[in-house]
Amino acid sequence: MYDIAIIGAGPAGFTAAIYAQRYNMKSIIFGDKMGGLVTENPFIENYPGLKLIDGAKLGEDMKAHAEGLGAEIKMEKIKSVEKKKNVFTLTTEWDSRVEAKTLLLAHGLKRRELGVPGEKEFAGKGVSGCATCDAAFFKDKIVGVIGGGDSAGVAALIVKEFATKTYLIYRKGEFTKMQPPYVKKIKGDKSIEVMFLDDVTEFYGKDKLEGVKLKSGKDLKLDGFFIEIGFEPEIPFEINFKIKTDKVGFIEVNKNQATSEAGVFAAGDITTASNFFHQIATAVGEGSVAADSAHLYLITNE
């Protein structure tokens, strides 16, 4: 029996894990991605004490010092979590099961779809979700992404290293949600080709991804595409216990972290915590605080 299941292994769930331990609470972590979202951007530059980490370093620092303190870690999807009796029982996807006295969720969010024609059948061809993981593969090529966030600059940046010609395309008239900083760096390059005010309506190729069609009605020729516009909420598991959400599905939580739930807690991107700024440094202070929580929990229940 573990005094906390945490399901997310990013910045939220390793904090917790680590002040989970510190407090002496038998702790196991579920996770399909050691270190979440944050290991695909190679230069994480706001992070208080480093100046420049790259975040796979990062995440592979956070899980060895949670591992380090003696907290489990499994590389397992959660199928199904079931409440009874004050107990919780995670069942994986590989059919494998545990309980626990208390359940922190810090499973991050999930990539928004275009959910145009052609961007299912290309996914793997030349469409793709992570420019950390595929931008080399592209090296001498044309290649698009789309979005005007943090992490359409930062694929933006990491393609320009390898693609000939970028195309970063925007439905609005300017970038009000990135970052100044990769502002700058994007309007300062000039293999970087921003498109204000147009939008992807159609993948098209054969085998692979030969192009995209756009609202403007423009066809770019392209190699690759990447995209990112953004992400957001769900519970990728059953649970057999309701836990309230705003009505975009973000959980709700209250100063100490807890939800509707007796017993389980959230932390990191997936709340409605920390006013919704979706930054490493918020979800290690929301780790933090859920694990301090379900410790007192745990005193004032046992």
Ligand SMILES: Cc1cc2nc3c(=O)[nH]c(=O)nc-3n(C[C@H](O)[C@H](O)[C@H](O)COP(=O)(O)OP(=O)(O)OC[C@H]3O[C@@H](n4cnc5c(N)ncnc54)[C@H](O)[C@@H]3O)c2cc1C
Given for the second form:
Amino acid sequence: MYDIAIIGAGPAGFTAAIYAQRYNMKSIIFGDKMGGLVTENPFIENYPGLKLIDGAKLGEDMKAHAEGLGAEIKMEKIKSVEKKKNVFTLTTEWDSRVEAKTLLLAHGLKRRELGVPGEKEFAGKGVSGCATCDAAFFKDKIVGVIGGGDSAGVAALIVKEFATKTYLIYRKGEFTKMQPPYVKKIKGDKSIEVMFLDDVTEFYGKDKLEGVKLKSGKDLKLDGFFIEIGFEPEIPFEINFKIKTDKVGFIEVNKNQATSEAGVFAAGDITTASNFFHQIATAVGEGSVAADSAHLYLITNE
Ligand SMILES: Cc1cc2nc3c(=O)[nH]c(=O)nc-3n(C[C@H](O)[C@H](O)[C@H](O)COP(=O)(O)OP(=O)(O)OC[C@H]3O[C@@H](n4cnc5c(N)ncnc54)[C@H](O)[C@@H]3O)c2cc1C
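So that was the form predicted alone. Now I'd like the form predicted in complex with this ligand, please.
Shown next: the complete complex, the earlier chain at its head.
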């Protein structure tokens, strides 16, 4: 029996595991993307103490830190969680089961989709949601990116290192949600063409992506396309208890990172905490508070 089972191998989950292990709590972490979203940004410049770090390295270091303190790490997705008499049973996609006294939900957010024709058909055949993973496939090609936030900015800057031409399409008239340093780099780069006030209406091609049609009537011939239009909350596994969320679906937590269900805590992008400021620093902060609260819960309930 584990003291804490953590769903999510991102900054929130790894931080919680580090604090839990240092309280001598037996911890296990589940996650299919080791390091979480952090791994998608090769140039993180706002994590204190590290002026510039590749997110993949930061994710690996967080994992190694938690592992070094004795946390068990499983690269598996959780498909269900059952609570019976204050014990949580987690079942993975491969049907292995573990039991824990407390549960931490730190599974992050789900990538948004455009919902236009061809998007699903050409997924993995030119259309992608992860520039870090796939940009290198488009060396000397023409590539599009859609979105106006940090994810889109980072994606365009990664893609332009490989592509001969990068289109950055955004439905609004200015980048108000993107960090100013990204905006400056993008606008100062001749290989990136920014297309404001436009949107993708269709992806087309034969066996692989050949182009996109835009709302403005333009037709862009290109080889690759990255959808970076943000994220939304979901609980991507079955639970046999109720968790209070806000109207959008973010998990409601109090100042202890406790949810509406006893023994269940939540941390990181998926919660209503930190003023919805989705950053590594806030995820790390919430993860540490959650582990501390889970520790206190065990002391007072055992
Ligand atoms: C392109 C990009 C650039 C960014 N740049 C920065 C930056 O420069 N600075 C900054 O501070 N922040 C940045 N962020 C934001 C930052 O990455 C997130 O705020 C942070 O990673 C959130 O951490 P988290 O632990 O809540 O969730 P995540 O990092 O999203 O981790 C979620 C974890 O949950 C796992 N998971 C999901 N579902 C399941 C399941 N069913 N079973 C088991 N595990 C599951 C995932 O595999 C993953 O391991 C960036 C984000 C993106 C997308």
